[in-house]
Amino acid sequence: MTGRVQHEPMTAVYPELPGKAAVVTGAARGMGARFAAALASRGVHVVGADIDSDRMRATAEEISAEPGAVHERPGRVVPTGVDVCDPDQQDAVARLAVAEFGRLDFWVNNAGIFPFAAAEEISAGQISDTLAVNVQGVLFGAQAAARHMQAGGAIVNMSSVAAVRVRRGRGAYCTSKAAVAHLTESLAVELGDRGIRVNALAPGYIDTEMTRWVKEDPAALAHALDVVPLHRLGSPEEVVGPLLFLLSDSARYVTGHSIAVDGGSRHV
């Protein structure tokens, strides 16, 4: 293990959340682990799904063992393996949530990959894998969620500031996240008739394992701080708040949007 799951210090409590059930993909580490911990601490039962099933089990145990629950009865975290590129496996995750908790209210499409290559060097495999995980994986997750959700359900996809603000060496990633933003709007239109809301989060430079390379490269860190008006990296906890809002009844009339959590970097 590279570090214990840390619960965010925010104390906001949404009284409608306890007892509900969620799926979080890519929940073994990084933002996904933070999302699962934040939901469980508020009484939401969570199926944490990740292609690294061993790491997912360890993360679920960490979340269960850590103090810091906001709600008096924290939710359970049930770990499972999933390849988000396989629609049948995604549907199996949805069925697991219903079998374990009797319901499925929320789905967080968090799993993703971040290839780095100059435009003329992006390989066929890199673009294919990136679109498969980052775009098809989101679609398959939303499809699985929609089959098992009732009206009032909410889906949150992970887009990125890269959807609207390109950077060198990230052509495949930027393309995939732009597709997620548009897919989110399409899903919101089509699932709205069923009372299911679909939104996206678009983080910027957030201090997670995926962006560790930024902190390890002085030039990259200096550039990141320069293009963020707040001149700092965001913390995972600062993405948790918008996620909870989008899943809560406070956002019951919000659908089809991508909420930027980027310190203003999309404007630079």
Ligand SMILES: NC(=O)c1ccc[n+]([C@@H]2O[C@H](COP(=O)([O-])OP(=O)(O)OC[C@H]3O[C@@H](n4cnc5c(N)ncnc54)[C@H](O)[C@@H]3O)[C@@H](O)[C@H]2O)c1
Contents of the next structure:
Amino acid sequence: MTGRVQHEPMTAVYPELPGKAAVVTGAARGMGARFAAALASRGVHVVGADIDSDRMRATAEEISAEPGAVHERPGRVVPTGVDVCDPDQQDAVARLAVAEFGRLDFWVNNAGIFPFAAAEEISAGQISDTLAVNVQGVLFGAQAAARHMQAGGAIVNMSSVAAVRVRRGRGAYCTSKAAVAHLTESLAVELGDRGIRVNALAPGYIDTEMTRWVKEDPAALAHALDVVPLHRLGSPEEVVGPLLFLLSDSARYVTGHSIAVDGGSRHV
Ligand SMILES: NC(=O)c1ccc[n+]([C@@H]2O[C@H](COP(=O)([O-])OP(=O)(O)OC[C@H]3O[C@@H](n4cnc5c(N)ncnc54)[C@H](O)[C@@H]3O)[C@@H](O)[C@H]2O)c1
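Hand over the structure of the form predicted together with the named molecule; the form predicted on its own is what we had up.
In what comes next, the whole complex appears, and the chain from above leads the way.
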């Protein structure tokens, strides 16, 4: 699991979180794994769902063994396999959360893929796979969440700085993340009727396996550091605070919003 750092004591604790239940998709590694760990350490029970079910199981075990929980009674992390492109599988994940924990309060649509191809060369398979995972996966997750979640629930979707800043070779990805930002607004408008809030996170360069290519290519790293006003990559832990805020009661009047967690790179 990438990005493992100790929980930082300055992160807010949010006393309303313990005892609640969440689903995090794409939780086998990267930000999803860190989100699952951060929620569990604050007493939230989590179903971690990923297409890589072996790694998901290993990550759940690692999280359960992590020291330094913020809450005296950490939440349980239940691993399961899912392909977010399949609405029936997403519904099964929601039902698993309710069966395990008796409730479903939060859903984090985090699973995503990041293909590279020049605009003229994006293949039919690449664009359909990207939209299937990154956009339809978010929609099907939100639908499953809404079916099984009580009023007062919250959904967070992973958009990206790529929703507002295009870069070469990322046409399919940028298109998908712009769609997630708009889908977040549509879902917020409609699920608001049921008291469910829907927001998005828009990270910039976060140090995970998805962005390993940046660190491996000196030119890409130099460019990345140049376009980030804070001149460094972010860590998965640095996205946890904004996630917890959006899920918490502190954000109870916030819906249909994307929070940039990008070191300022959306402006460059
Ligand atoms: N890392 C970044 O810099 C960055 C920046 C902006 C947005 N994001 C977004 O944040 C999210 C997490 O990114 P990350 O960097 O942790 O990525 P990552 O590649 O490290 O992890 C993504 C996880 O999603 C899972 N996954 C992929 N396809 C799936 C499917 N069809 N069904 C279920 N699970 C699937 C993978 O197995 C993996 O565990 C993604 O949506 C990504 O697009 C990442």
